[in-house]
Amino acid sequence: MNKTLEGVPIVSRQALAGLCLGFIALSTPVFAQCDPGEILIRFSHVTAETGHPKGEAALLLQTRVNEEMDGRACMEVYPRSQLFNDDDVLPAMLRGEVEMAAPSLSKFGAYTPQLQVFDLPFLFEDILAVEEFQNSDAGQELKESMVDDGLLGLEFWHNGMKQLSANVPLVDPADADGLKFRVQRSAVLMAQIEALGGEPFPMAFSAVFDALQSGDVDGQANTWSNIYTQGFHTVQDGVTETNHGIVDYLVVTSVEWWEGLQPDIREDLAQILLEVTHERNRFAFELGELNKIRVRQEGATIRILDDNEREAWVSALAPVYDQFRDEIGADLIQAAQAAEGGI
């Protein structure tokens, strides 16, 4: 069946490379030159500025804001942790030092336990199931789950499904026993590694490559786009295609800054962000598939689990649900499990 994401067909692999290469070529960085009197919007993120779903989305948002809101607002985008990393950006936002960001959903655990639902293992079949849940009433309500702490979610941005890598082959869950894995600072993600007998090691995204290269950590879990653009595959034994989780982002701002905007500014900015979200989310899957091809072409081993091997990983990580069900909310977990995928 030819499934679609936001109405766009999932294309064949042959068409994929041409589509994404053309897409990336149009994404040359545009650096803002803000004029006096314009509202400055600083957008901080941690990934590559081109060739990565978040970087591409941020560039398009910057371009459209600076063209369509010229004279009223001006956006400056800071990629690759040039302004803040994802661990520091939310406190900085509450201090008024940055206006917008798109941290990984795993970074919000200190502000709301509900967003931890996205960290549960093997919850979503694919990115279409993620899309369906995020667009549901339960998913949309999550955007306002942090307003009491001063943060407001605006839009979800896709990256893709997570794969697992290490400095040794990973086929059976027992292969992870005793290994040290870099994780995001999420209790659910740390519990996953512990369930496998490994040691979780929270670390900023910008530090992961050096830690893998030096052997300070043995492995990591990430999307094809993150793996390729950061070069993680070049310092690992290979990548196991587990599709066991997701890396998605929430475009976030402070309640105080957002509500302080003039209504017309806020409405125009929200509309541009909505349109950018729809356009760039359509390409997140294709871009991830292209980066998977690039990882293979650069000589990395990609291991595909058969049904029995995959079921072993599902079973090994199942106890994580019992550990966090009450904290996250059984109803919310059930709503996520009900989302249908099927790329």
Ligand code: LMR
Given for the second form:
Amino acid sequence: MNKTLEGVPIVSRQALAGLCLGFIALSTPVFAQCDPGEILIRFSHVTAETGHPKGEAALLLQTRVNEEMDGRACMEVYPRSQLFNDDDVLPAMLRGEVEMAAPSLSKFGAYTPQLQVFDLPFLFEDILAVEEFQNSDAGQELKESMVDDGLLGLEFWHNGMKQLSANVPLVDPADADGLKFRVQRSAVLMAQIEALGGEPFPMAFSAVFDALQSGDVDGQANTWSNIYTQGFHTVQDGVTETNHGIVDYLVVTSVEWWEGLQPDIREDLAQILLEVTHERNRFAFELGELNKIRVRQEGATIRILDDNEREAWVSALAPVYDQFRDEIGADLIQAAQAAEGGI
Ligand code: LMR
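Alternative state: the form predicted in complex with this ligand, after the form predicted on its own:
So here's everything in the complex, that chain up top.
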């Protein structure tokens, strides 16, 4: 049986997302019914399903699996934290409650210190450098860094570079002093906020908009695609284009489920995933730039740092490297630093 998912228009974002969440939570899955005998592959993620790099990649994966593996496998994608948020999805995967997910690379700290390399500040010049590192031997080995814990990385998916926003203008690092920032649950990201004199608040992605709007936190760091599709810019003073870090993803599954698949199913699924990865990763940067334009068109102030201003942020965050070099591994950090990307 072929399945389709009606996309929610991206213009609706926060308000409609809230309504839809209520509706969908009562009625999921809204789009797919597996035929008897098909292997069910539940794919859980937390972002918007359209107009967003991860959402679009997951939709394409669902379409291709359901067309090309019809009768053998059936994929159901659950976006916008409908099924699990990123803090819960990995334990749920190990319990067999979900088969695939693509958490941000910042969400694996409980399983491996090595993936924390992606959280180091100003490590990558651009998303091409990220791509280059991920495709190096050192990068590819990271996919298997959690096998002992029962998790297997399959492919890296791109989102983009991170920008910083708050309810006050951020130009100098001192502007962040004393502010509360939402961060993903990552020791390296928390240390970055502390290095700026701010207070880090780890929080699920689904809770960020309300926390910013209510003032429970003052600011956040995320990509243009996440900022726009969640509407963060509508409740912030502006967004400073710091490009100080990345949000990228690891498509992950459980070792037990993956190895339990019949070889032909596993091979076909891996091949489709690889092709979807190549197809969608090419568009992540462009989608981010489009979402940046939309943020600007909605009237938000975008602050661009000059070279001196950017250097001040680089210096302020540099001590974080000393804090995590031993834990992450100096060799791995050097391998990431060697990736030149689009320079
Ligand atoms: C976040 O929590 O900010 C991101 O990891 C969300 C995502 O999946 O892009």
